[in-house]
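Just one chain follows, in the form predicted alone, and it is written as structure tokens.
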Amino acid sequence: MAKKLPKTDVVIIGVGWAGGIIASELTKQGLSVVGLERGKERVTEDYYMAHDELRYALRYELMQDLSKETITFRGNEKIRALPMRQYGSFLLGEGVGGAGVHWNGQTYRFLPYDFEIRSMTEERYGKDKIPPGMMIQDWGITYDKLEPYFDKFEKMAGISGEVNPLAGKRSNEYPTPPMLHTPSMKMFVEAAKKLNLHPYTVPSANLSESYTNPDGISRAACQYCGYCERFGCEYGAKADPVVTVIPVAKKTGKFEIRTHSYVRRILHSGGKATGVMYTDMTTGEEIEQPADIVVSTGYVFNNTRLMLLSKIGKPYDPATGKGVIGKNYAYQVIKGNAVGFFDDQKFNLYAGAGSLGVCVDDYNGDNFDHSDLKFIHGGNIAHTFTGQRPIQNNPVPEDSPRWGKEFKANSLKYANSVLTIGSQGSSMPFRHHYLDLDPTYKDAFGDPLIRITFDFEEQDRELARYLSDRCGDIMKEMGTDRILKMKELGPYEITTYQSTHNTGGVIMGASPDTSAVNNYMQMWDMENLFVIGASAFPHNSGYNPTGTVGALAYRAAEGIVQYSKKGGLLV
């Protein structure tokens, strides 16, 4: 029988960035949080030593471990799910600050499109340009509306950025200038405005400069060493909850973190949680924590597995389209790319940050005319310096021997004379792309993984082609003597990495027969209870996620607030 401890006021499944922008709102507030993390404490200092590229962008130091818990995967639902059980397609952190820890810091803000999506398609250009199976649904909220909590989330973070002239309407600049340009960045600026299209530095997480936020929480400018994604970062220039969110939770006095602390089920009665119940992984100790409320903010998989192990909401049924949890799985469009082999020049590619870059959204949302083509949406086209460590990058041209001493010679001749433009396509839900408990497979403790079924449309395949080509009309205008584009997307696989921008399942909507929660994050089954993460996406757009899910954290919170004093659906 579990343990059971005294109850506080709420609990917080996960402490990554939305569960640390929760903590910290919530203590202002007054109110005692408990903070359930099933990987180890982590802090700056942990990452003095980490340029280590085999330990953590190889051996994966910061992800969880496959061998006590994964996922499950098959192309269609005609075939037999297998479990992932090594790192491929997309990785899977843990530990406290959660992804924020190991990202590269793109802080986006998804377009006012994304939102109104159904709607505005429609609109345009009529139903019929919506094909069969393919599930859109506006959100439930507006960009605009969503606005205030974008800017709350980038001063909170220290964005560092200039404005995008072909996005949504902001109230703010960014907080702190955009990052320093590198000579292929201005080769690339300069080639988008050759071809009349509207170039802007990506927005960053790594500072550009020393900078504090609101809360009084101070940090240094980045040094562009070109070690984010899979790491940590030693400078605390890189924004994580770690280094923002967490310690102003943790100077109120009112919030406690549990590390290894493995939520398992939450628990329920009367149609309201009442608590979770979670192991102890260093005692294997089964504990009840009770709360008045619920906060769940882990990773897309985890919190759709949590409402299905623990029977809350309707499942998703696919052969009827009914029921709301593990619909609308989504993922992204990431191979619509063109790399170009420069003969007589030479670029620092070993340097860099997470975030530095220069990019175009001409290409993304409804920002162009879609009537002839066999897609809708878009995605964000982009040039990053990000930083070519030794290990996992060598590309030498396609003619190019794959060994020998051709295939040297190319090695050496083109370690510093490769660019690449990457498009991050958006990804449309489809009524046969679901999340789902797998019949099979289980977890350490005998719970049932998650199972993914889900495959690449013609919609896919379309989006790609046209943003390889796109890519490709910038990098010949930047002087390439050869570009090497992606010819077609093909079937799904997910052992070569693509995204870790996994979203849906638990999704966000005006109406509780499409969607599991409200705008404020909450469920409509269970008014107590709030599911935050990129899990409430209805559908995935062409950028990273993060500063979306940062702006829903954030509206969730002052829901949470709220509801904490009257009760009571918020919606």
Second form
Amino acid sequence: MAKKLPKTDVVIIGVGWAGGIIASELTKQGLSVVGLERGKERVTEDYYMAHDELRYALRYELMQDLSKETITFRGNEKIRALPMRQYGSFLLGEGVGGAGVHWNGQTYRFLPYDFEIRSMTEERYGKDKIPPGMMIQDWGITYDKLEPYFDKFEKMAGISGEVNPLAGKRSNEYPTPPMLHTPSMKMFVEAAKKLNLHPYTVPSANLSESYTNPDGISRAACQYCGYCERFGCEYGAKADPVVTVIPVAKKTGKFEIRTHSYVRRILHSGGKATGVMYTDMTTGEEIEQPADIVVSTGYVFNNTRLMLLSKIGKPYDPATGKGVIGKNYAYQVIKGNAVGFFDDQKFNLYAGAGSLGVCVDDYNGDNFDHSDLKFIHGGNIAHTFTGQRPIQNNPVPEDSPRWGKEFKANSLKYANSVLTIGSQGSSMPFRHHYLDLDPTYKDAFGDPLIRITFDFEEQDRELARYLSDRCGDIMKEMGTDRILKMKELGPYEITTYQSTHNTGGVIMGASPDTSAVNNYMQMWDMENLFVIGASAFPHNSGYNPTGTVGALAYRAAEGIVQYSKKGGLLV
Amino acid sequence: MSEQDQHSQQNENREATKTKESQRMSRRKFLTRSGYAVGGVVLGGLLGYLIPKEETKPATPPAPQQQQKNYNEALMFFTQEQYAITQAAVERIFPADDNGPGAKDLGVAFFIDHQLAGDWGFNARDYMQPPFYVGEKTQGYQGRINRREIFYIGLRELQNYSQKKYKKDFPALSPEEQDAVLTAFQNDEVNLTTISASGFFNLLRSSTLEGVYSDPLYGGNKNMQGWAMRDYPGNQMTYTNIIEKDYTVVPPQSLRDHL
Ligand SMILES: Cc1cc2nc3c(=O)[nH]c(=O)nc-3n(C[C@H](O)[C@H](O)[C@H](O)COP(=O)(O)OP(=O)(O)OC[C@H]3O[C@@H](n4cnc5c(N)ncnc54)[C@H](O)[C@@H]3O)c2cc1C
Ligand code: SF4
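Right, the form predicted alone is done; let's see the coordinates for the form predicted in complex with the partner chain.
The next block holds the full complex; its first chain is the one shown before.
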């Protein structure tokens, strides 16, 4: 029998960005919140010896321990899914702050088009534009409705940026000015302007100047230290739940974080959640935490896995297209890029910040005409300057060997002379892409792992090629000596890092037939259970996801407070 | 020297002096100058634990006059034979040339030895649960064998193949012969039963680069010479002063300089 603890108002599963926002907003409103986090406590002081590429970037110091839990993957239903035994394609967060500790901080808002993608695509191009099996659907909310929550997230995090001329309307400018520009960023801006594009500075959660947010939290300016993505920030300059929302929640005296607490089931009876069961990793003890409201914020995979393990909601069945849990798993098409080798020009590539960069959205969303194209949507194209650390960055021209004398000479020659323009292609859901429980492989407790069935489609191959060519156009205009471009997207593989922008599985929408949660992230089938994260995205846009995750979390917080007073479905 | 070169040369000198200055600059000064204190509020617990240390000792310990024995240069995992094979192999992957030292002089074989001795060698944070099946390439490594065992087998097979082909041990081969052996492994022309020859080669290659370029604290990148070859400044507290500038060479610092 599990030990049963006293009841709390709200229990949160996982204390990353989504969990941290919920904790701060709810405790401010007087609710008592318990946050269960499977990893350890984290503080800024941990990162004073953190400029260590081997430990953090290659040995994944801050990420989920795969020996305890991983995912399994197969390209399609005909092959056997096998475990991701080592990291590659994406990196999972663990510990207080979640992946929000070691993210880059590029903080975009999805486009108005994203939220009404099916209606707007059909309206402009007709129904036939959407190929069979592509499961795009409207999100059950519009950009305009979500705008105040984007604004709230940006103010909390202090996002540094300038207005994107091709995005949705903003109620306010960014709270802090854009980041400094490197010479290569200036080259990109000039080149893009010559091509009649609309360049702007990447919106950054690395602060361009010191900033005090509406919660009274003060943070220092980014030092462009070059150790950002995969690292924690020793200055607190990178917005991270640990230096923003979590201290606000703690200060209320209403928030208790329990670390080393692995949530394994959401408990429920009579259609309502009653609490959660978790294992205390330090003692092995199983503990029941009862709560009036349960909030799942364990990232895409564990949000979906917990629903399936706890038998909540109807599992998705790809054969019939019915059911919702596990549906619309999507990712990102990130490989369309252009690498420019400069023979006589060097750049300070060792420096940089996670979200330092310039970009264009001329080929994102429906900002361009798709009538003659074999894909919908598009992607943000950016030249980022994030710090080229030496183990992972040894680009050499295509015809160069990969080791030996010539490799060494070339890799040294180009170490400070290679610029990249990359794209973040959107990812559309398909009927046969989904998440379910693996029939064979188990986690450290003996529970089934989550299984991904996913591959790139014709849509993705066309999109990647197109974006790669557009990256090449800009690179050419920047005056490089030779360009290396992606030629073929190839199959999706789990072995090389692409992005930690997984989406779907517990998606939002306007109806319980096609979605798992409503636009307050409230489960249609269980009104006191809220499931928050990119798991709610019905498709993935051509941007990094966290700005939109943050906005949805702020909206959910409002819904939860409302629910705690009145109960019932909020929509 | 072209004008461009001269320009960056001057920059280089100027930056070199500046960085020495900033090494001496106390963390208190640094934090104040960089706007770390916001509106008079000192942020985080940072200052508390940084400043006392800084004021009691210099950031960089004075270099010893004489070359001292490095007691870290000993073996935790490899036998001396395995060490010799590794050293010969990594030197072919990243050889000494006009640019600077090769993997051998950078201590890469010690680096790999030390890494294999720890949790990485045991794949401690990888998912190693059965069942094991041969998968698609897209599904990644599916073997049951850990990195220690891969090296153990791989090095022995390098030796076997060298003996079979040239009647000599791998370290005794000419550089060209060594390259030929490594190429055969890279291209899976060697048939191994327990591990994949190319898998072993790729592991050897990636750990060579790790040993050349990781912080010297791990035993490779000796005296930061790996970084020096590509003007990599190691880790610095700030680049705000150069981020907008043209190419600037900053003399490297290692984590040791921050203790
Ligand atoms: C290297 C990297 C770079 C990135 N860069 C960007 C970027 O530039 N811009 C951007 O928008 N996004 C970026 N992201 C993505 C971003 O980090 C995520 O979108 C964001 O952190 C998601 O927040 P979350 O709260 O949903 O999940 P997470 O931050 O992953 O937090 C989930 C938390 O839940 C905990 N948890 C999970 N399951 C359980 C359980 N069963 N019991 C207890 N606890 C549990 C986890 O340990 C974790 O702490 C990046 C991600 C990575 C890894
Ligand atoms: S680049 Fe800036 S925000 Fe990122 S870790 Fe360094 S100082 Fe912090």
